[in-house]
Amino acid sequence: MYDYLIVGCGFSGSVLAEQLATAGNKILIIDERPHIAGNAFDFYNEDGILIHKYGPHIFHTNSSDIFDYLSKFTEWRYYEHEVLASIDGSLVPIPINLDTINSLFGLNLSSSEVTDFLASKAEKRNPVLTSEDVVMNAVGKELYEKFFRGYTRKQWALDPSELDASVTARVPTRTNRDPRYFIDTFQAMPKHGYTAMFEKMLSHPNIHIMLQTKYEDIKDSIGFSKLIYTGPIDRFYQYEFGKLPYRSVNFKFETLQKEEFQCTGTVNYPNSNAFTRITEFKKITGQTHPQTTIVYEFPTAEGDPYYPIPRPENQDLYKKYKDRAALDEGKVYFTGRLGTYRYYNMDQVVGQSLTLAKKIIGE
């Protein structure tokens, strides 16, 4: 008999059960993967490269009570991550920058310059609602057209006047030469790699690991007290109101035989080709190895849920689902990207996941 069950080995789960069991309570979480970690699983591959099976993951808070809860289970490697645009056939920084604009533009302005140029490319949208009028509002139409329309489009399927506002004011636009993707305080990459932290993680004597397991197989034949869900919802409901539409991504890795393939550690392509961006992992995680692994990254409507659509018509029916759920509580908690149908930062989830083992624990 478990205190908890938990369904899936990824941050929102793990972090759970390591919190639950530190406060006594007998765990088990499952996962239907082979491994722990989820979307942030990483291994060596053949070549002995350490490759993120689900895409790269680059560890970014604000939050020193997160970086502090996850420095008792890695050492850090510190690493700011920068992205180049293929523009034009030029490589230019992303966000745009101070930088950005000179070169595109074959200008030498300053930071004040700079702001009076966007401001005369801007197009003033008011309301603000859908992610095409927070550029235009911001950049004017060329560059939303350079940098954004054709990523968009790719990643989603949808125009950018489809989407909520909420994707592209994810990407800001600078006035300074700051090359970073991020600016928060605390930027690292775990030390010997996301999967051995996991494994630190999940090391609790009173966590017990069910891997290659599926919920609806197990849920009649183990005893539990209470649930704690962070699959997809609607799955759970057996998509009582249909299905929640996401996102997803096919990755294609290449080994090559030279030791590095790109300046940087990701660069994006808006404009051309079928793939959205190109990662080098030696680039984020510093291993030092005579050969790369790359990773091209082709957003596809099939697959494993990655990424929640976000429009009204996709939130109005997750409330239906979170109503749903409504009457369930007590019993299930749903927590994470899937279980809550929003697009999380990894120190998101480990902060939502600490906030409610504490409302569990107080309970």
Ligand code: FAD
Contents of the next structure:
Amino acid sequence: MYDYLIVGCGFSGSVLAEQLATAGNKILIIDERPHIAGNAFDFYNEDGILIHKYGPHIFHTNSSDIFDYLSKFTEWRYYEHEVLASIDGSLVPIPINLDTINSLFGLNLSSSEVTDFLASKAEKRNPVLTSEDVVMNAVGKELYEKFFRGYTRKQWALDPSELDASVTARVPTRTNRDPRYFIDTFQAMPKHGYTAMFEKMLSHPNIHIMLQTKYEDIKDSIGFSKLIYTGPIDRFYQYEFGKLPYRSVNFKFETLQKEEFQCTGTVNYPNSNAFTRITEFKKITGQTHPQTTIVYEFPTAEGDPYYPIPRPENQDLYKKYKDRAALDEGKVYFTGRLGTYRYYNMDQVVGQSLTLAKKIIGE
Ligand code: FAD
Ligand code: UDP
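Next up, the form predicted in complex with flavin-adenine dinucleotide (FAD) in place of the form predicted alone?
Whole complex next, starting from this chain.
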């Protein structure tokens, strides 16, 4: 008999398992995949290069509480991610910054001049509701079309005008020369990889792990008092109100017989090719190796549910599931990117689970 059955060994389930086990509860945590760590799973491929099975994962947060918490389970390699975009045949920094503008337009503007330059290009939108509004409002049509429209249509199979503002708002516009993709206070990669960090997090005598185990197959044969579910909430309720839309990605890995492939961790391809970006793992993990592995990301409708799709009609459908879940309150808790249908980064999921653990332990 377990106090908690936790479905999903990703960040959201594993943090709860660790917190509840430490508080003295007996935990069974399961995952239908053959490994722990959810979408953050990494491993050494046959060439001996550390790769991320579900696409590149770079940890960043502004929360010292979240960083300190994870630091109990890993040492870090400090790493600040930089991304270039392939535009009209040249590679320029994204987020758009002073260097991007000077390079694309053959100018030599200062920071204050680029502010005026962008203001002259911007098409003011009020209110700012969609992902198109965000970018048009900041940089205008030409840059919107070069950097955002094509990428977004590939990634989501929707026009930016059909997506919430929050999607492209993840990528700011800068008038300085800061080339970093994120500006969070803490930016780092787990020194020995994510999977090693999860192994430590889950290594507690009160935690029992079962892999390759679907919730649906064991729910009636395992004794437990309460359930924590981090899988898709629509799947839990057998799609009672219809399917929540998710976007998936096909990852194509290639190991090359050379030490380096590209000059930065990720290169985005907004308007050319069927893939959105190429990431070179050694750049982000810091591994030295005579070969190098890269991954291409091809967005697709079919496959594992990776991205909830932020737009009003999907939020309305999610609300139906959320209201349904309220009837199970106290028995079943939903959390995580899929359990709460939110486009959350790893740190946000950790924060969400730490808050839920506190609430549950308080009860
Ligand atoms: P998941 O990691 O998806 O874990 C849920 C687990 O539940 C899965 O392992 C699944 O197999 C299991 N499961 C579901 N249903 C069942 C069931 N019925 N029975 C048994 N098991 C079940 N975040 C960042 O902070 N930085 C990044 O650079 C970054 N890059 C990303 C790149 C890509 C391509 C993607 C898709 C995401 C990226 N993220 C990134 C987001 C990050 O992956 C998520 O925030 C995080 O993995 C969410 O953790 P989770 O535990 O909620 O979900
Ligand atoms: N985006 C874009 N062009 C880029 C980078 C991002 O249009 O070069 C848009 C796109 O809609 C993308 C969103 O901004 O899905 C968020 O980008 P982010 O890099 O945060 O996506 P993630 O890493 O979560 O896939």
